[in-house]
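In the form predicted alone, a lone chain appears below as structure tokens.
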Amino acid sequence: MDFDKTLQELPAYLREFFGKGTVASYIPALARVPAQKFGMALCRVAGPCHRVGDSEERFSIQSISKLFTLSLAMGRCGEELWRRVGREPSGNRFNSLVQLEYERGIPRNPFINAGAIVICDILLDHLPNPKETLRDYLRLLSGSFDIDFDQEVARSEAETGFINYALANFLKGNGNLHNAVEAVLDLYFHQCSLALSCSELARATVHLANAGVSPLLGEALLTGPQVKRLNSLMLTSGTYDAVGEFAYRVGLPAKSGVGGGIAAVLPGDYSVVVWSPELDPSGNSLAGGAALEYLTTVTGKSIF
């Protein structure tokens, strides 16, 4: 399979998609990111990595970070985690207060904002320094030991994250947060501000395509059942309220973020990360989704 050729064809193919989406302007630090950026990196389970465009430029991974906080929580909390967070697609906006009220304070899944906030609370229960643990986990997975939080983005999120404050307070009021709202949201805003490149993020997720074993480290970071669950949640809940459309068009488990990144895996074969800041109405990268659809269509390889 000539992945290099396929990736090099993408910039010309994607030209028509640029200018048709919008950057995440509700977070001021993200509003300043040039809309025309595009990068993509694909790492094979057994083989090289392939890259195109701005694949080495770091960007705010935003909700893609929820993969890693969930991984840490699953390893420490086990099945008890699912007493506080569901496993069903939401069908609503990722920050819906109405749905959280309807569910009586139990978020529908760990990838919507309310669910990720509960995961942060669980990490605060189990880790003495969860921010440092999360950052170091990403450094280990990616092999890049200067990865860090983008403090400007974290501040920007804290200053404008009014709906997240409302979600956290509603969770607290329903007994589903153990720690102080301010501490939980500080962790949440920092996890979203983590900055990685496509190449780094592809290396950090390739174990999800390899039954939990990191080719970089040569060891298992998650068990087979844990990877199965993470990948199933990505497929059913990883791209907000557009999971059905994304599965139909792309056919890969994936997690997106409003920074314009999408991380996806083809189990047994590769992890792939695409970054393009312009978003569609659901909050997923417009050109990024098109790039992944092109990849799976041209190669004929998806989970279906």
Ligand code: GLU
Contents of the next structure:
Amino acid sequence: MDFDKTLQELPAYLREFFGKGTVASYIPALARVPAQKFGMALCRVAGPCHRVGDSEERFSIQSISKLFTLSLAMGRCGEELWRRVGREPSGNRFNSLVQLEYERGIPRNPFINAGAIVICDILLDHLPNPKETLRDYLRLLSGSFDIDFDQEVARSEAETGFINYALANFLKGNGNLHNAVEAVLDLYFHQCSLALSCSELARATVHLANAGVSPLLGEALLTGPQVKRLNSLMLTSGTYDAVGEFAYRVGLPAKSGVGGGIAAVLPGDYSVVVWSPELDPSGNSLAGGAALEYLTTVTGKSIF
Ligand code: GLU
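Same protein, different condition: the form predicted alone was shown, now please give the form predicted in complex with this ligand.
Whole complex next, starting from this chain.
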């Protein structure tokens, strides 16, 4: 399989997709990212990593961080987690208040904002320093020990995060947050601010393509059943309110973020991360989705 050749074809193929989406603009640090950036990194479970474009430039991983907070919570909380968060696609906006009210403070899944906020609460219950644990987990997984929070992004998230405050207060009012709203959201806003490159994120997710064992560390980070669940949740809930369309076009479990990143895995074969800041109306990277569709179609390698 010539992944290098396919990746090198992408910049020309993607030209027609640029200029058709919108860069997230709710905070200045995201609004000023050049719209035409594009990078991809693909790490084989047994083999090298392939790269193209701006694959080494760090970007705001935003909701892709929900993968890592959920991984940490799964290892610590067990079945109790699933009494507080569901595992169905939401079919609604990622920050919907209406749905949370209908469903009495139990978020549909851990990848919508309300679900991720409950996961932060669980981490605060189980870890003395969850921010540091999360950052160090990503450093270990990626092998890049200078990965960090972007404090400007974290501050802006807090200054503009009125809907997240509403969600957290509603969760608290329904008894589904144990810790103070401010403390839970401080962790949530920091996780959104983590900055990694495509290469770093591809290394940090390759264990999800390898039954939980990092080929880089030679160590099990999650169990096989935990990875099966995480990947299933990505497939059913990882790409906002467009999961059906995304699965139809790409055929891989994936998690996206409003910074324009998408992390996807083909179990047994590879992890792949793409970054391009212009988003489609559902909040997924427009060129990123097109690039993944091209990759799985041309190589014939998807979970289906
Ligand atoms: N940080 C933003 C929020 O919490 C967006 C997260 C995302 O979906 O990437 O609303």
